[in-house]
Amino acid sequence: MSIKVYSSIFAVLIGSTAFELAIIGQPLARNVLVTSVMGLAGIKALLVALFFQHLKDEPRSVSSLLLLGLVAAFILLTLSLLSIGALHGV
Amino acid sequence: MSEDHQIPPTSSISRWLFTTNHKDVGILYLVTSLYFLFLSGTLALLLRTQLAVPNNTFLSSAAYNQAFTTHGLIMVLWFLSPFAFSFANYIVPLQIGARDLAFPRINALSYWLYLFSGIMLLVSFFVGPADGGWTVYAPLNTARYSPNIGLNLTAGALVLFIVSITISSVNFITTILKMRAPGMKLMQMPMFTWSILITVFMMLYAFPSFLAGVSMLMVDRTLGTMYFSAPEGGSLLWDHVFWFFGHPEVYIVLFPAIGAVGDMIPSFTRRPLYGRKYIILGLIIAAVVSFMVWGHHMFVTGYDPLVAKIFTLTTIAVSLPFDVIVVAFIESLVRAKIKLKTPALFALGSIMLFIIGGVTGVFLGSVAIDHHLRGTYWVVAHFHYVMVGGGAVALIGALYYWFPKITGRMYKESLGKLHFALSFIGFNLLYFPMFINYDMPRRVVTYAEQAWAFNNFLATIGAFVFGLAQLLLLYNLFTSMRSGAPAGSNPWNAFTLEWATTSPPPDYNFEETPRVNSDGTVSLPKLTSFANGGTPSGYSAPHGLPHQSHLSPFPIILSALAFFALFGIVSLTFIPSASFSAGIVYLWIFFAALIMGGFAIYGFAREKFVAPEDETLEGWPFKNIGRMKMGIWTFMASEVIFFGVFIGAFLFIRAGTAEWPAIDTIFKIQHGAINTFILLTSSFTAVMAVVFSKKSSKGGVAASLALTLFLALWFLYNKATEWQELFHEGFTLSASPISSTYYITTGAHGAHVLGGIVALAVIIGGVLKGRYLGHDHGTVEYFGIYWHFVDIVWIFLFPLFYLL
């Protein structure tokens, strides 16, 4: 990958962080705010993984290893929060 | 030392201290795990003596609690898995035609960390052991209810043990997926190797959860945080984190046994395993579902009924693949002319015991029945039938099965059969009466109920028969090792690759790499016939590859230093305030071990240790990725769970907290934002370092890495400043569950940043000397993978703590 691509990704990361900071002060509903901020965080993480860690150039089996970890953590998180009724109404 | 091509003879102490050869490490695991078996077995006999008659006073309640806790911890963690992994170490590389594991020094490090973790557990036993059961339930595990140093040391022992398990998992995954003999497809791997592959994947994803939990327990007990002492987290949080690891752990100890049985059955029935691919599929499905069933251990906690229904469904579901596996084993035996040698007897016995253990476990998947059986001897009988009957009994069979390969000599068959008969009778006499006493509560020192007396007496008789029978195993193995009949290469006429080389195999396993043909047969270009354990004269490494190194002092040094560092820090918090000098001693132990550890890591990194990478080996589905890089990625997968659990614990506590501070009140957005920009920039400089490294631009790499180092230091400086401000405002570690999660989650991340800084310093030193450039850019790239992961974690921590 070229330096131009890396620079562009870096610019997007900085820009989206600035955007995160900008929307925090806006009078948005809590659900919208949480979804927006965490969504942006997810996109930033994905960009770092795909382009800086070069995950997009690795065999799909490597992504699968990480994805399995994410899914396992997600299952733990979801069921443990459900167990205390934290996700009711979501 | 590491550049020696020959391993010293087995009579040399230095061989056993410094070896990295997988077969030697396997033997070390075997001896150590058997030691723990007999130690923990002795504790079990003490427990059974106490329960032999009603109202017995043989043990005090405190001693009884300590004995069953240590018995459980050792049997589950320090015996069963390491026993299985003694065979995994010795046999798996042979079964796939490899010359060693992918990372031999890491393999030795795994063993020594395991040994030192066991030593720390034993130290804890003599200074005030844990006494709340092997599950170390909260809030009993907190400093308030267990105000002794023993549980701190137990937690330290668990940390060492889990680190050992994690790096071992990375090693085996990389080895099995990247170092199979040319032509060996995944489905052609022997059953034992398959079972180990699935087991290490479960270890990779299950143990980080336990590591995170034990880390939280350690900081609760040493730094005064409140993960498990505050109601917002408390016992329910521990239960989730523990059992998310704990249920897969049951399969982790069981699967290698199933794999070993899967290899033994064809050898003694002289025909292929029935439904082999369905057994493999069953193991995979059970492994996946095992991560979704942990809640059935928590039915009586009174959590949400919807979640209980989900866990009931998944628990019933996870039993189905085991049905397939058992039916396939039974079908393999139907109308077969079974050679009833000792390993076959143990294999058949284990299948029978596992069926009883499995069927009795299904009852516990029902919420209604579980409410009655929870905490009774029904549960004790059930899991012993599974873990001892299905697990340990099969693995003892595996020990007889592979003993000729390991020693080159046959054991005494008649003694082996007597051992099996006594073990089988003793086992059932010990555990079956516990099913009949299904209403007797477990973990209680004595009982007055006469109705339970007879069954308890029978169980105690059975325990002594079962326990003493194991002495026959030791006697048989010790005497046969010296005077047994020569075994030859393949005494069982077995079909798997480990039997295609001499017994015991030479240092390099095979003179030339075996090749697996498309029909599953194996071509061995030159099968040597040299004497047991010897190395043929004029031996040359295959394909002109450099000689594999076999010795390194660093695994044992690093493990010992890790032991002392943890020992110092966990002991420090239990020094009485008056004993200032003792505190200083422990502090010195900690810092001395830490500093020496830094030098040892540097020595490890600089040591010339050759583990040649052979491009001709079968490596699907990781063919196009280097061994080291794959190891790093695999390790990162475990890190995903580790931080996932920390973040999960934070969200769990946050969900249970009535009022969370408004944004920008405690956690200032300014601090978080600046650090976010810093880390994002450091990711950019790190990726530029890779670009310059590939272009062989020494100045470019050095400048990029130096900038990354500067940004990392700036990040930590900002973090320290922020922490100092918060401390001044009274927001200390023990101020609230909110502060606990904040300091520990961001602290764990900060520790990773610190780790990156150490790595950066070493790499920059190398770059300045002209290394890591051009084709040698791998190290810079591997650092980048780690560093970007640290950045990704912060990308999530920033909004969670500062913006929402």
Second form
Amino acid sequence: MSIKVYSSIFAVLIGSTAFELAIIGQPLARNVLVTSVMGLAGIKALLVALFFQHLKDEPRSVSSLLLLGLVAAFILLTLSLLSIGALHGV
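Okay, that is the form predicted together with the partner chain; can I get the form predicted on its own now?
Below you will find a single chain and nothing else.
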């Protein structure tokens, strides 16, 4: 894979991290904030796994298994963060 592709992916990762940091201080509802940050984190994890760990070149079964794990982790983390906020009245 060319350096241009890796540089583009790296730029997307840096940009999404900057966007995450920018929305943290915004007066948004907790649900919107948690969902946004978790969604961006999931996208970044997927990009790292696909391009920097070269999973996009693996058989479809391996990629599907990874995607299933990422979706499950995203759901569980989101539910955990939302329930913590509900318990503390945030």
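What you see is a predicted model; the values in this text were computed from it and never measured. Numbering follows the first chain given and starts at 1. Basically, rigid core = biggest C-alpha set you can superpose within 1.5 Å across the two forms.
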Backbone CA shift between the two forms, Thr78, after core fitting (angstrom): 9.7
